[in-house]
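Shown here is one chain on its own, the form predicted on its own, set out as structure tokens.
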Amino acid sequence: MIVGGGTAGWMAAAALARLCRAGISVTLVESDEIGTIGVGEATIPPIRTFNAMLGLDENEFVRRTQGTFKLGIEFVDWQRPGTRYMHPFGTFGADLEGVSFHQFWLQHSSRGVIPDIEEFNLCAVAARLGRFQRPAADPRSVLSTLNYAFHFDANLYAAYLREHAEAQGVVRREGRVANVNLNGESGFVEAVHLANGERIEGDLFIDCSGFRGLLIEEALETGYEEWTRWLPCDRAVAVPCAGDADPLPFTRATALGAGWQWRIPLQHRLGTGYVYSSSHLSDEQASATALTLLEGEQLAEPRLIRFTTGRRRKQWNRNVVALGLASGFLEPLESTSIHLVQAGISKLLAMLPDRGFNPVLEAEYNRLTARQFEQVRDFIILHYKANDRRDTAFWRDAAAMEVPDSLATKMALFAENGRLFRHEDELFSEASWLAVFLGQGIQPERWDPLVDAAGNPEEIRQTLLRMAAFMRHAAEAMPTHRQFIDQHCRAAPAQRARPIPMRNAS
């Protein structure tokens, strides 16, 4: 039983639909009375794995969701006003003699004789040029280093997945959950009662009810671990506007006085909005600012979303697993919202219980999920902590905060000599940490001493310059992003959608 639709609910339904072939019923309950949070959604590359697992055709998926392709995220004014850098997908350069590429770059950049680090990442170069193509299969080709994700309309994605899931046997029940029945002995959820009086029983319940956490919190009182001391933004105001004829193949996050603005280019519009701290800016000021930043015709009234950063103390409690906003919330700065849903589904499939609900499965699921939330949290905190802005109280407070020990250790290791280490199934690669460390102005004091034993510095510099030249040549030969979409996955003109009334929650 999946309670709640939207992106999280229908992702879960589509993934669990295979159980229908084994004679297990999968039912999703949602109410048309309750809107979803979904706006323009940006993703990261693992979404391709999820879609492939479902058997979705990528061109059809992009067409059906008014999607575009994404090679990374550009951060504007984050280190200080006037700066910008790209967090691209894919790798930087190639390692030499068993030593990380970026260590050689650090050595030569300290002497001012090498291009910017972005010139050694094909995704970054192509993004700046507005180019796109899919990666080459041949690992010997520089094009094999390309990696990408998508921008798409989250509501259209949910509708697309609903169609897929129902075709596989998932049953949708329309209705608003009015009451939850708990077993008096075990405390397990036995059934939900709809407002029309209907009772629907289940064995395993998946809570996709949004911030409210209808099952995981209201029924089971799981508790919430709040992270606002590190991530103080607690509001967002979303305002879509008319799009660009030539959509950029990357997301843009622009730092503002009390937070940041997102810019997500779709085929039919731009998703934009302002994520901010209500302690530093009023809702009225945020809405006014968001409107002044629109690049095209305003398509809807500003929509306010309230949230509290953090996570449930357990994502799996008894026979309830929470996904999406019901499991926790991390602001969408690095486009991780859908990935955390995907990761939760993947872990659930790997640990799918029987009716005995072995507590070992629950404990391991919660350990892994908590760890991933914390790793993503640390990566987002880094963007705020490592800033040289002193123009507003928001940024001064961010620079002065004490960060979690896990992040402090990572920052200290990199600042000393550029060393990067990943732990367990950490989502963000060494290349991602490198892009943000350098982009936010953290420059290591020295480079790995193995670099000095690697050979003639001038010969290595020439090797690096050839790498950058290969990247530039390959990117310039690609079609433009618009040309690629027109050739493979251009969507039909979109109808103007009627705005869905939203239920805010904190």
Second form
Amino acid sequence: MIVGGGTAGWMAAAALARLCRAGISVTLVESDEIGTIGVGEATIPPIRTFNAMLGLDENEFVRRTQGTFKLGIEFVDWQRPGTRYMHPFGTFGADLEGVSFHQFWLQHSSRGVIPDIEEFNLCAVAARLGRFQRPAADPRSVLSTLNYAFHFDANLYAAYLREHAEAQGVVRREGRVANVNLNGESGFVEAVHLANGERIEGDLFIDCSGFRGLLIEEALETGYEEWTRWLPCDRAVAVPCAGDADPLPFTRATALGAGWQWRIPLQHRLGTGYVYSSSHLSDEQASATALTLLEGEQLAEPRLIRFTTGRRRKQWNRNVVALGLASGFLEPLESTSIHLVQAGISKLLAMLPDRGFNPVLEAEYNRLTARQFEQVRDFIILHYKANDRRDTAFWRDAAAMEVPDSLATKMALFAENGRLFRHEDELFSEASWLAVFLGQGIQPERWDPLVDAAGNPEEIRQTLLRMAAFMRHAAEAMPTHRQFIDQHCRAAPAQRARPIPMRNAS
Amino acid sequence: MSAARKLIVIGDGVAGALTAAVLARALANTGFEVHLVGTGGEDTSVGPSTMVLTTRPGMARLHRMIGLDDERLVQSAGASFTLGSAWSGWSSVRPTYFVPFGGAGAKLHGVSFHQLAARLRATGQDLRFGDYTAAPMMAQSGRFALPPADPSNPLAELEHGLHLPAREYRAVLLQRATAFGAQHSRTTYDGVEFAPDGSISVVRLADGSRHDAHLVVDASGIERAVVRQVEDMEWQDWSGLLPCNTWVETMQATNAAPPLYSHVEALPTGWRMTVPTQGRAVQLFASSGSADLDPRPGSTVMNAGRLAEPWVGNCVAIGAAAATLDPVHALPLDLVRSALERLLRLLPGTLPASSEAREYNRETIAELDRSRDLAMVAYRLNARSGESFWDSRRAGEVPEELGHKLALYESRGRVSLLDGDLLDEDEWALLFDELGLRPRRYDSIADAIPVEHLQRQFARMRELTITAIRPLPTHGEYLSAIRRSAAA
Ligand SMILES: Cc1cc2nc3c(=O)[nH]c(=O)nc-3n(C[C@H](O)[C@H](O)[C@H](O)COP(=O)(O)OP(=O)(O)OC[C@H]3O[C@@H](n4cnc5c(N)ncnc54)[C@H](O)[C@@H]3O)c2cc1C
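Show the same protein again, this time as the form predicted together with the partner chain rather than the form predicted on its own.
Then the entire complex follows, led off by the chain already shown.
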């Protein structure tokens, strides 16, 4: 029994649909009255595994969702105004003699005799050139180091998944949940009542009702662990506009006075919005800024979204498992929210309880989820903490904040001599940490002493330069992003809502 | 000109020699000097096994770094190959079972072997993991060759380790260490002196010489020659969790070709491990002596436990100086390997290195504790009833993490992988399965594959593996061929 038909709800429904074959009934309730959040359009590479597990054809999926391809995120003005860097998917260079590539790069960059680290990442090079192609399967090819995700229209994605889920037997019910019945003894949820009086029973409830957490919080009072002291943004104003014919193959995140702006290119439009801290900026100012920054014709009224960063104390409580915004929300800076939905679903499938609800399953699910939330949290905090912008109180406060111990250790080890530590199950790779550390201006004081033992520095430098030349060459031979889409997955032109004339921001 | 910074390794047994070789190789030409100093005692640097040591698959990487490979160790150290261990007398479902490196079977459509096996068992078919796994099939046949490069060959993923005679292995390591510029002292260790901040400032040797220390590695084994003198180094005792503390080793010469595995046999009051290698076989007897009895003559007493923090100030303990772990799973040398790889990643250029030490301790402690949990599993799940030693092993407390791991596997066949686990999911699953821990339900994604298809795939897997093993040389022939190639 799934409550909520946003991205989370329909992802869960599509994945659980296979249970229908085993005779388990899967029902989803959603309310047209309430609507979905409708943002959440940039993803990270593991989404491909999810789509593949559902058996979706990738070209068809991109076509149906007005999707585009994403090779990474560009961060503009984050370190300080005037700077930009790419956090690309895919790896940097190749390791030599068992020592990480970036250690050699550090050695030479300290003398200024090596190009920017971006030149050693094929995704970054291709992104800058506006080119795209899928990775090669042959691990010897440099093209195998490519990695990608998508941008898509969240509403179209949910609709597409709905079709898939319903075809396999998931039953959709329209209606607003007005009441939740708890069992007097066990405290388990027994049923939900719709506003029209209907009662729907279930064994396992999946709460995908968005921020409010209809079951997990309103009914079960699970509690919420706030992370606003580290991630102070608590509002967003979203406003789509017309994009250009050549969509960039990456997301852009631009730092602004009290937060940052996202820019997500789709085939039929550009998704943009300003994520900000309400204690540093008023809603009117935010929305005015968002409008001045529009690059094209405005396509809808600005929409205000409120949120509190943090996570539900338990994502699984009794017979309720919360997914999506109901389970917690970091902020959208690294496009991780949809991934956390997907990760939750695959854990749930592996630990699907029976009527006995063995508490060990709940404990394991919550342990893994808590850890994943915390790891993503640390990575996002890094972007704020390591800034040299001293222009506004927002950024000064961020630079001054005390960060979690887990992150402080990581930062200290990198600053010392470029060492990267990643837990085995951590979502973001060493390459990701490297890109953001360097991009945010943390330049290690030294490099790994093992570098000096590895061989003649000038010969190694020449090897590195050949790597970069090779990457550039490979990227230049790729089709442009637009050509690639035209060839494989061009969507039908969308029936657009009537454009809204640009308002004067002043 | 600034003086060279000295890394001083105390204890020149296997753990110390390996440490010196690895550090000297990594730090050649970097202004570091590596010194190796013995302590004079017996070599307990790795643990209670002092005659033959077992490497697990991950060791090949570290060996390669110091210019060693399997062939060379077969030729110059008398090594033989191993694919895992055979266990008897432990399990309720299998009188004898095999624990291969790398766990059982292969995935199908992304679903783990043990989940697929559970699905087949649910249809009433009894099935042994070992019948579908290359290593036990090969171990039984006594045939061996290093894995072929062709990825489609069913033996391509085969993992192996080595059985290494300790004395010969140590000699090879010392030779590597000095070749990379480490200085092996003729005299022995005397003591350390401390700076006001508590770090070690000087290492004194028996000949009266004094050496300024950048970093000191204690690899002196259960003697803990340096650690004993460092105030903040506390010891955590595990005797309540791992009761064996009395160790006796014997060696027999033999002409027979060595088996491709070790054998761990449960006895009424402990166990016996037989580790074969070229020309000999070593037996290690483990039992739990009581404190008020004099230990048997010729035995070593070693209680299980670890340092509360293996790296304090500028002193890092490695091997048995850091932790004494029951060797029932042959993990001790692998823990040295892992500690060295970690130390290399975290080797400080400057001191104090508090973030490096903190990270090193965090990872090392997790690994030691999870290895302790692993060592406890076979005791915990033993099926010998009516023997008080074994009966009491089934009862009693288990660490929370292990309790959770067992409960989760029993419930759903899921392995809860934690930081520091040296085994992967497949390896844990195999171990649990052979010891008779069976999940009440399997992963529903295994249902997506039709049973007939599974049966066909399993049969095919077995068939292909047998066909691939049949033409291989026997282990004995293979070892002789390697030795001959050295002579040629
Ligand atoms: C500003 C912003 C930007 C974001 N950007 C990204 C991004 O780039 N990448 C990314 O991965 N994620 C992003 N996210 C997160 C992403 O939007 C969400 O994770 C995702 O959309 C899932 O939302 P949901 O389905 O949990 O909730 P919602 O979309 O809010 O859906 C809630 C559902 O519950 C139903 N419902 C609620 N109450 C009731 C009731 N009483 N009765 C019946 N039905 C009810 C509603 O009808 C609706 O169907 C972003 C979020 C924000 C706020």
